[in-house]
Amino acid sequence: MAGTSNLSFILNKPLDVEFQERPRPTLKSPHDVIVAVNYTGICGSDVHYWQHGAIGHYVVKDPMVLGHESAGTVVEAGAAVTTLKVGDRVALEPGYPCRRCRACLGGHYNLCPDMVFAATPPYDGTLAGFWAAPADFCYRLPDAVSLQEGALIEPLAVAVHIVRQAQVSPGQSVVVMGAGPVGLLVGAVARAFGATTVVAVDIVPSKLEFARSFAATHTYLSQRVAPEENARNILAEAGLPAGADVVIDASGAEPSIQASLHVVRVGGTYVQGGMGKPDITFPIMALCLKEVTARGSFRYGSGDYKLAIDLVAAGRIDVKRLVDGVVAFKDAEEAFRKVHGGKVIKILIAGPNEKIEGDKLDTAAPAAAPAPAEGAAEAAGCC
């Protein structure tokens, strides 16, 4: 990688995009990085405010450069670092708290009321050609790992804090509804950690397929009929007459989380990473009368980095099968409409410096293009 632009992708309000060449950013602290971004993942959040300018009470008010799934090198480090050096590949945990409350010393620092996160106003992304932060929030990556499948380490940390709020134990049943990228790599990461039934929910068949060829053992495509119905059905495909042990909501569609309540089994758990609308109805009856642990989930913590990254490189979780091409910089907001066209499951856009041959590169086979999902934009807890 070569190159000093600092050329940026920009969401000026709703559907207005440009690009423009922003200053490089400077160390603030003797603690921090500058990271040249190689490549970048699109993850829902980016989307819905490409889309509406907003989400909850995020809104952009101002020009806010998008992206938050990325990868890159190093290329400078402040005199404090030790841990990292120039050169060194890292994928970018895009936020980092104040380190100070009570949320960050009781080890739950995702949940400070101070984060700074990347493209979450009135904070920019990582759409850009570098990339400032702490040194202990960018993790370098192991020679097996490359910088594409680096660019997947964030929401494979989001499906990993997910299963381990859900604390998934060898020979559990776990039922993940919603097969977006992050429901599929939740089912992955079940797997791994040593579920022996993992049965993907959706109402895209295209999904289900990828899903069964991915890390599902079962598929069920959901129908039209009352959550109940549905959760007989699943609960019949899998096998599991008196429920599964687990059940994630990876959708935030209301019918799916209905149905999760009636699919887990009496004293199970059930864990929400999925965002959707704010207020639901919401079986209560059935999560009294279970005893069900219930959980939620919101981006990553203490460790959740460090793992994702340690499944990829011992080859556990293939990232690679979900990305469906590279498009260089300047095609950034083309490859926003394939996502929100639901024409790929994962698309990464190459940094501004990258040198790419053409318009895009070649990745792994390409994987199996899904329908737009109904409901929310994205099943990741990471907006």
Ligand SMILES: OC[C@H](O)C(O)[C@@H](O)CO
Contents of the next structure:
Amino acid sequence: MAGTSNLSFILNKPLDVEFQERPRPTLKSPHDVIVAVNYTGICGSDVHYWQHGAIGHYVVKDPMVLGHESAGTVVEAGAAVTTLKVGDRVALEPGYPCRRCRACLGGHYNLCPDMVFAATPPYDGTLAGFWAAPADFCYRLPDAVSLQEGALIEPLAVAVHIVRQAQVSPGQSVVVMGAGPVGLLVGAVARAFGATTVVAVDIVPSKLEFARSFAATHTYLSQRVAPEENARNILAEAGLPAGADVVIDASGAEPSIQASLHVVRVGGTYVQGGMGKPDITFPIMALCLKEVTARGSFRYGSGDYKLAIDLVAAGRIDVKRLVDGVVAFKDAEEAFRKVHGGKVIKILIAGPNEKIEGDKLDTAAPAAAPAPAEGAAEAAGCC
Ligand SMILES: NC(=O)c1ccc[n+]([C@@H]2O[C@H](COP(=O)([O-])OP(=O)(O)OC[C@H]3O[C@@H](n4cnc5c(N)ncnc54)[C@H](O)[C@@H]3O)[C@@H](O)[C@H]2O)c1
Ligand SMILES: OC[C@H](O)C(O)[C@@H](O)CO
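Return the form predicted together with this ligand of this protein as a structure block, the form predicted alone having already been given.
Below is the entire complex, every chain and molecule, led by the chain shown above.
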């Protein structure tokens, strides 16, 4: 990739974005690398910041570069970097922790209170020409993994972390609420971990159709009925009269969280991956009486990126199938509109120094675009 532009896609305030040529970042530590960003996917949280300017207590007060699902090419390496060299293709882990606090030293760096995380205010994101980061948070892609696949390692790592939190083991049944990118990837990782039944649940039929073709063994179209009734229907559909071993919420939607506690079996596991409304009515008696193990899942930690890359490299998870198209950097806002409109699963934005012609995918089989579901994420009370 030639080019030296550090053109950046910046959110000033809700629905107000602009392109700005910013100074190229420099090495701040001999352990850092500078990466030219080749491709970036759009996450629901980027769209939420664009629409609302805030997620919970993270409020965009100053202009912020969007984007955190990226892959790129190393263009400069600090003197102390031994693991990467100029020209290496890498998946970017977009957050790096302090390495000194109790969470970091306890092996849970994703919970570091001083995490510097791309496109989470006040930190700039990766929709720019270049990104500077510690070398150990940039993962070399094997030859078998393309740069476009590299941009999907971030959401896949989210899914890996969720499935690890759930401790999914061979032969288990797993119900996944929500068939957006995270839910789809959770289903695929659960299959890779040996789950024999994976049920995808959503409110949009076309998303379920895609889920069935991707990793789900069963699907269920959630109805506007009581959570207990949806739960009974899910279990009947999947042939799980005693309940599911594991239920994972990847929707953030209150009704699906409520149904989840009625879907999980006695002694089963529930993991909250979706980020919707901060407070909901939760069936706590079901949790108690069934002795459910409930866990949260936040971003990714030790080993998650590596496993995500290994799963793609080994051909166990075909992340390319989620990509509907690739757009030029100048079309970033239009790509955000498409994602917000629910018309696509993933769109990749090429870096400003990347030359692309049309919707240039490195895959022969783009995903079938789901039917429009304007504001589906909003309906779930996203983020
Ligand atoms: N835990 C983390 O670290 C982490 C990281 C990334 C994303 N997230 C969150 O995970 C969730 C999924 O992310 P995504 O990118 O796939 O988002 P998405 O909005 O594309 O997917 C959510 C899906 O849930 C479906 N849905 C809405 N209401 C539902 C209901 N009542 N029952 C079943 N399905 C319903 C929607 O139709 C949609 O397909 C979001 O809440 C996101 O904020 C969490
Ligand atoms: O994948 C990472 C997530 O998008 C982020 O943690 C975001 O949702 C909150 O900052």
